[in-house]
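The chain that follows stands alone, in the form predicted alone, written as structure tokens.
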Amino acid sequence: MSLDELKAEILRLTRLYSQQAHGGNLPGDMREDDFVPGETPVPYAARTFTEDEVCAAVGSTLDFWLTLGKEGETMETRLAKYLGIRRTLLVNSGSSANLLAFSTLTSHKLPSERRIRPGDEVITCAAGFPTTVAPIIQNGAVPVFLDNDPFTANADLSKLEEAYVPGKTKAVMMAHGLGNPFDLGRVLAFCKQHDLWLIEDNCDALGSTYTLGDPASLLHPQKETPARPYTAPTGTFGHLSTQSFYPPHHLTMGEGGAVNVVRDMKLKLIVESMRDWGRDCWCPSGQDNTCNKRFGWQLGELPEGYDHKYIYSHLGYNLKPLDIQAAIGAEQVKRLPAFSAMRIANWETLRIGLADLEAYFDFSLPTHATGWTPEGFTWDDSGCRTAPSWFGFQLLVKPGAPFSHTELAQHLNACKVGTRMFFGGNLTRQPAFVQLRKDNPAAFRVVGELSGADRIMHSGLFLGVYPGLTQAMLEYMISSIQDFVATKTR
């Protein structure tokens, strides 16, 4: 048996094994209906895959290249094409992607007046995942916290101009909360007016889209004048954006993430340098002398002709994933349209099933939406629209309800229904930030009272909408909440 034949047989058996072993990880519409209410756990998120991803991982392992290579190039190309951007660069996590994207804007290779330096300020929002904010502090800059709108989970932009300090504010970095795009129309106009960088943390929103009523605020000129209105995926409006491929996210590599370079390829060289130890050389792993002058450089105070593969222009990191992970991700990218459709459908199922509980809960709305009916959303008059690929279904317990969000979470946990709070809640209340403020009162700045972020922290939780949920699971989630409310309101 030849090596090719042997590999084909291994992959045939791998496919058979996966079909028998991993049926519980199939998309919901492909799964056997073996759900037992109260016995089968309903996680808030989980890996969703088929035998294709397992075969891709095993095939890559058999090739045993290991470090980022041809599979990484395939995934990067597919994701960049899906988003419609210039370049995607894979990294080992979404948190690393945020660190890398922000660190890129500190590079000495950027214009001096735009380079982010220690003490410069970056506008963000208070409630969310900490690694959206941590890179700002880790690079010596100062996060400026806006409040959150509890209904969208995104930044309340009413004090956006108040947060701006001429000469100090250099960037905006914030996430699309739970897959719901933040108000890009307003943020883009603000960044363009003040010549600020914009980093979109798109880790929870891959597959979401945003429609600009007036595309004149776009930071990146298009080759052709965009149509009005202009619709594009989130993660394509800023200068840089980030993705996470941790299992709960819209696609998975196990661990993994990406930095998206939207249009400016000068940023790509810096991102790549920062990711790959800070080196000046851009040759892929296993390749040499793609610049045709490997021994023809003189940089810094090094001798002329010093090997370009060992010249370092930044204080960088090593943040690459494995090629095996990329092989899984390259298969997952193919599923993004179907996965997004399932997330939207699952969100709608939960919303319809809980519609009669509006006396006790405030439900999320897409940014720019003013209301919901089973027929769809109503919208404001901005001309902007959002189409979230939802990461979760948020419930906010109303003030005066005869129960707390903690009691609801405990009940659902007893029912084996997974829930999560809105990540770190109001981050300024977290122990790390409380200590940071004690150690250095100027380490971050708060604009306003953060009452919206506090409300999310005190009364919010979210349920899963991931594509592995079955109709029976969704119905059980709804009945578990309905039963809980009924017992509390008798």
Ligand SMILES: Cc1ncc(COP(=O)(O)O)c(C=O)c1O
The other form holds:
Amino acid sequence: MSLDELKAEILRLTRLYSQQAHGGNLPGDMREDDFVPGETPVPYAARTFTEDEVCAAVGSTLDFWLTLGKEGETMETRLAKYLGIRRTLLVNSGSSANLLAFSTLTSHKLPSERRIRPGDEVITCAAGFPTTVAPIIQNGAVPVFLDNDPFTANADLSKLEEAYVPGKTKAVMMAHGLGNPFDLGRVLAFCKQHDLWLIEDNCDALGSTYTLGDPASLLHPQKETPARPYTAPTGTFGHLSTQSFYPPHHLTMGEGGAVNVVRDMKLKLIVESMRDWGRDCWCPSGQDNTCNKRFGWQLGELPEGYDHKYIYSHLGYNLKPLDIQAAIGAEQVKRLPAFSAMRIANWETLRIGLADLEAYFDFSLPTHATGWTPEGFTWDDSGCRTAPSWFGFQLLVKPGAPFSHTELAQHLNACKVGTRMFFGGNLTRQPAFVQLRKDNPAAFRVVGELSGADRIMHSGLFLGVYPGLTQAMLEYMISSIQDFVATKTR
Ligand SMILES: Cc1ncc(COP(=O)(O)O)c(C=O)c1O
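Could you output the structure for the form predicted in complex with the ligand, given that the previous block was the form predicted alone?
The complete assembly is shown below, putting the previous chain first.
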């Protein structure tokens, strides 16, 4: 047998194995009739894949290139094309993506007045995932926390202007909470007015779109006059944006993430340098002399002709994933439209199924929506709209309800239905941040009260909407909540 034939045979058997071991072509591991309510766990999220991903991983393992290579390029190209942006660079997690995106903005290669330096301020919001904020502090800058709107889970922007300090505020960095785009209309106009960087943490929102009523606030010059209204995926409005490919996210590589460079290719060179040890050279793995003057540089105080592969223009990291991970991701990207559609459909199923519990719960609303009916959302008059590719279905227990969110979470846990808190809740109350403030009272700043972030922390939880959920699971999730409320309100 030739090597090619051998490989084809291994992949044929892999496909067969995966079809039997992983539930055939179903998204996820579960066949509808395998589900036993109360016995089969209903996780809030799980990897969702078919034998194509398993074959891609095995194929790449057989090639044994290992480090980021051709599979990485394929995945990066597919994702950048899907988003309609200049470049995507893969990293080993969403947290690494946030660290890398933020660190990029500290580079000495940026104009001096825009470069983020220790002590500069970055506007973010209080409730969410810790590694949206940690890179700001890790780079010596100061996070300035806005409150969250509990109904959208996103920043409450009523104090955005109040948060701004001329000469100190350099950027806005925040996440689209649980897939719900934050109010980009206001944030873009604010960033444009004050010449600020915008990093969108798009880790939970791949596939969401935002419609700007007035495209005049777009930060990037457009080749053609933008349509009015202007609709584009989240993650394409800021200067940089980030993705996570950890299994609960919209697509997975096991561990993984990406930094999206929306337009400015100068930023791409810095992202790449910081990701790859801080090096000045931009040769891909396995290639030399892409610049055609590998031994022709004189930089820093190095001798003339010092090998460009070992010249470091930044204090960098090594944040690359394996090519095997990228091979899985390259297959997953193809499924994004279908995955998003299923997340949206699952969210709607839960919303309709729980609609008669509005006396006890406040359900999430997409940003700019003012209400929900089974026919659809009603919208504010900003001219902006959102179409979330939901990460989760958030509900807030109403004040005065005869049960707490913890009791509900415990009940659902006993029913084997997975729930999650909105990650770290009000981050300023987490031990790490309490200690930070003890060590240095100026380590972060809070604008106004954080009552919305506290409300999310005290009364919110979210359910899964991932594409592996079957109709039977969704119905069981709904009936488990209905039963719980019925016993508490009898
Ligand atoms: C908004 C947000 N940002 C960043 C991350 C970090 O991603 P990762 O787990 O891949 O490090 C997460 C994780 O879920 C997240 O929800």
